[in-house]
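Only one chain is shown below, in structure tokens, and it's the form predicted on its own.
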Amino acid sequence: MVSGPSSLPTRARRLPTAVKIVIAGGFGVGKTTMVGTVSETKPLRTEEILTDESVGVDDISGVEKKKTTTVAMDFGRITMRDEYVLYLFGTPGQERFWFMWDEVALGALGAIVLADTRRLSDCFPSVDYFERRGTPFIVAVNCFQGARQYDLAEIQLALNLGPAVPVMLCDARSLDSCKQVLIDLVLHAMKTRGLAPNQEEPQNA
């Protein structure tokens, strides 16, 4: 049997670069929502229903309507312009689950610290953690309906962030908003680590 001409392309397609991103922040800040919003695959979630056993353990002030909590991590994936595949890992927010952070953050290019202006102090553990590890991170303020709006410079000052740490507004329910946060983080992390992106800024992810 005579075989036909090879259909293989003359130039092999370059595989996308795999990038690990951590999404951290306080309890109820929107980490699970953000992962679910941007993931192109069905996100892996480890949510459990809040029970009476969490009373006095988990602080739900400001998020009293929250009925579930992440007990391990959230996981999702998104491809950006065929250049990068971002693997997203959302950390649990409660202090009793912080022991898992080292495993989740291992090998991450950078991190997003989600903030809620109603409970801004909940950001401090995440900020301190990534500063100690030397992990590049940005702060994304999730704009909850009814929450007081602050100037970004005020938030940067309140969190005692250096001028090199970007602070931006976002809506964890909006795909475009979440994509822009991811783009800004990847560019910031690459600049901080002295890495060059494969090509120009991935605007249309």
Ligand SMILES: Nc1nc2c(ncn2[C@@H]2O[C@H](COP(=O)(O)OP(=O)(O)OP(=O)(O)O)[C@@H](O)[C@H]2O)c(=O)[nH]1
Second form
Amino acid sequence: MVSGPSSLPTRARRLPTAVKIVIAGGFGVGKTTMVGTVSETKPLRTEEILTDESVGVDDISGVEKKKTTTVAMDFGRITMRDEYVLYLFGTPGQERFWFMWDEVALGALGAIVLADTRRLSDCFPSVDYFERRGTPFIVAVNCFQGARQYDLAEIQLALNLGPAVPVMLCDARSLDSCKQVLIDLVLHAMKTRGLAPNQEEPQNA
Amino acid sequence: MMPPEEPGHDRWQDDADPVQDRWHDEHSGPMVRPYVMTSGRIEPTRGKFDLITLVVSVGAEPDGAVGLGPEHVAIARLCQSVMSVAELTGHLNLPIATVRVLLGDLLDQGFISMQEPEPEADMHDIRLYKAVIDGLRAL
Ligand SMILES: Nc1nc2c(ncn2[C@@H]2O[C@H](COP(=O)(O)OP(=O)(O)OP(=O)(O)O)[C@@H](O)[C@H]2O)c(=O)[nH]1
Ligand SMILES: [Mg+2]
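Condition change, the form predicted on its own to the form predicted in complex with the ligand:
Full assembly next; the chain just shown is listed first.
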């Protein structure tokens, strides 16, 4: 809630509330491209330095012994009316950084899982993750050149998605396409959370 | 309307990060400095500082305030306009954990004010969704 100023008498002005949407998917699927296409500011990159401890011993057992790793996320910003700011976060490519995913998925409005039909299984971990977490998500299929054209229902089947999870085509380089994907995600998130899109605003807001 | 390649990169002013390069001198890597500027602390004394917690400076600049260094001042300057924790880490090129500790210090001494995001359990405000959809349509 955008609750009023609490205990800060020096507060100069009312701050907007930030919301975030996560953009996930396998390696090289277009996450960074999508963030850049819709961001109003130059996309930024945030880095976390991990120690063995924060990665978890099991997760790195197959990897070379290493004291620290840097994990980066790209993100962009879109300012909304009514004092909201939307942030888009592209997840770190490697799924082994689950704690970073947890951080970015916590409190997210929803998630977009990007899929490439040439390597559909690359998006399985992302789909699993958001399913388990209960984060509303949709699957956006990037149309890379040379990729065989799939029927959306075919993809839905291949990903073993429930019928409630929307699957759509997209081009991460096109603003119109990204807008449509994001709007569809927001509508899907509303539905998932039991809100009707054309419901009137509560009078006692 | 927009060419498919290089989508609108001209929209972004070239806001070269003035503070960024300072953390990368030859004498110490980016790993050592953050540890020093937080005096080895890894948890902020106050505040959780989610990635999208919004921060804004209030009152005077913390220049010369007790126990605060140039990094604190740099954050306070960036926060002249409302900025998320994630954006601060991006502009300063510092790890998130370090920025959190520095923000905790600033909050502690009343130099910043912040707005936490909605908790996930509270994502039932229809105005939020409507504002986001309208904002996306206007892009
Ligand atoms: N044809 C086509 N190419 C795309 C699309 N989206 C991205 N690309 C291209 O695919 C390549 C990889 O895109 P990125 O945005 O870097 O992918 P990423 O998911 O951020 O990659 P990692 O962060 O390395 O996992 C780039 O050369 C993009 O130009 C798309 O929708 N259609
Ligand atoms: Mg990327």
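This is a predicted model, so every value here is computed, not measured. The term rigid core refers to the most C-alpha atoms you can superpose between the two forms while keeping them within 1.5 Å. Positions refer to the first chain, counted from 1.
With the core held fixed, the Cα of Val19 is displaced between these two forms by 2 Å or more.
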